[in-house]
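Heads up, the chain below is alone and in the form predicted alone; it's given as structure tokens.
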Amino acid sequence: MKKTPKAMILGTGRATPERVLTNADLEKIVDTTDEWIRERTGIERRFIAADHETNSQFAARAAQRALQSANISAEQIDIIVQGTVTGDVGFPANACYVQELIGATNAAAFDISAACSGFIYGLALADGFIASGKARYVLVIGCELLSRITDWKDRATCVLFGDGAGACVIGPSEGERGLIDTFIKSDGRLTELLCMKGRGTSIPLEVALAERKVFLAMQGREVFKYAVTAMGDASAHILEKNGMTSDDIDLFIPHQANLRIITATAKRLNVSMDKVYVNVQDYGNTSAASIPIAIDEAIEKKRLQSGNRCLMVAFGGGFTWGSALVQL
């Protein structure tokens, strides 16, 4: 019988813009202060893109370290998932305009819209490929461009938010090492929440941007209650499911949303912070890039090693959240 093949991650890579704007930037754009900011949310910093930046330009850069630090070239990719709310035109999907540029010729292309939780589902769809023998090779990204949908004028809301790229190239296992398990859910019922109206199709662009419903939206206290019990909850599923606790697991890496929700998370899974991997100092929240920024940061740092295994959780607008369980 034909063992099924375990997917694993070969490479990582990481990009950010060069701009970096401190909350005391943000005291002159806003009524804030650096003093209220680090005490609800744990953010110092965040990334900005320029303006002439693009979403598949961080995408490609951080792809082309993934596929590097994996010694694999862009021609042995089979499929590029990219999670991403804010590609760079309305379509067609921003990995096509990644593939073009790191010169994946030979792979199939597509985005995810599950928000702050596309590269845990972009995992969950690598983990499937590769295990179904429909691909080798996937590159799942995590890339957003957060700033152009931040309404600058909403203190509760500019002062999360970051621009970034995160990625990693995954292939089969033939060893223990690898993807333990994935685990993706949402609920439709709590839209409202967190979301983005004015560029879809249901209100006029004109009726949008008379209204400002062109930028993010989100109720702050019921995000963070539900993203509380969700990525809390979905941690405690993978880890019962195979097995294990908290005990088992030698990094913790949630979703980098805020300072407060990621030690909610961790005392609900009974985590100590010492094994929890905390960079929303630096980043802010960089949604579907903030998960693969992460890897790439513990492993460079040395949090992250081989034969480790590591906890991942997201949560975002959907809602949609989901975990993932790997040994490096």
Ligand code: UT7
The other form holds:
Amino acid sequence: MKKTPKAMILGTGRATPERVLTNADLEKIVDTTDEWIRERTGIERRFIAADHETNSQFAARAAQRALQSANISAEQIDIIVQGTVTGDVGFPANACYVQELIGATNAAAFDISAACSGFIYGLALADGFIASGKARYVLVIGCELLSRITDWKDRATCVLFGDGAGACVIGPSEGERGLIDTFIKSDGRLTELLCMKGRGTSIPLEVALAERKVFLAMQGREVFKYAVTAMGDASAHILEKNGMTSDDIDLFIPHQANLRIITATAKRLNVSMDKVYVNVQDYGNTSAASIPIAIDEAIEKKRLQSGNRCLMVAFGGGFTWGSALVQL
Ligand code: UT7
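Would you mind giving the form predicted together with oxa(dethia)-CoA (UT7), to go alongside the form predicted alone above?
The next block holds the full complex; its first chain is the one shown before.
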């Protein structure tokens, strides 16, 4: 019988704009304070792309770094899947622009619209493609330029988000190391709580512009509650399904939206904060990019080393959520 290949992370990379926007800078734009932002979110600064920079440029840069660290050429990539809600254009897929920029001439490229869960959704797909033998190397990218869909007049949202990219090369594992499991879920009854209504086809563009519906809109308090419950449940579910407890995990990487959400989720799971990776203070919420950026940083800082077990969990608009268990 044909042995099912196990997928593993072969290389990681990240890319961010040069420009940093601090909380003090935001105090000059909207009625807010550094103290409020730190206390309510844990965020201190975030990267913001310059006007001439594009999503595909950052995605390609992160992808090239991941390819380099995996020692894989762009031509070897079979699939490029990018989690994003802020692609360069309405269509085609941003992953196609990335394909062109990196020269992955043998790949099929497409995007996933799962908001902040886009990277975990991408990992689940990569796992399936590799396990079924339909692909050998999959490039999973999370990249957002949320600054382009942020309402810079809305203090309740504009202090939260940042721009950035993270990427992982996923390929077959020779041994026991690799992706142990993935879990994805959504609840379409809750689309209204976090969305951008006016850049699709349901509202005429001139109406959307007049009603300022062309920006990300969020009911923060509601999203907060669901995020803690769903991320806690998705983590507990994947651990239990694989006969593990939080004690079996070396590093927990939750989606970096808000330090209070991260600490509440860790508490729910009974995980001490020294096992939790936190970088929301430096990036803000970068949506689909937050987990791959964190993985790349954690490896660089040796918080994640070969053989370590890592639990990742995300939550975002849709609502969508999901978790992934991996042994590096
Ligand atoms: O990526 C996945 C999706 N996103 C998330 O997971 C984010 C989820 N939500 C959150 O992180 C939090 O709900 C927020 C950080 C967005 C807001 O924190 P909160 O503790 O839920 O605050 P709130 O919305 O209940 O607002 C409290 C007060 C309000 O004033 P009043 O009504 O109490 O007088 C707001 O008007 O804080 C006010 N406020 C601000 N004040 C200063 C809201 N934004 C700001 C601000 N600066 N930037």
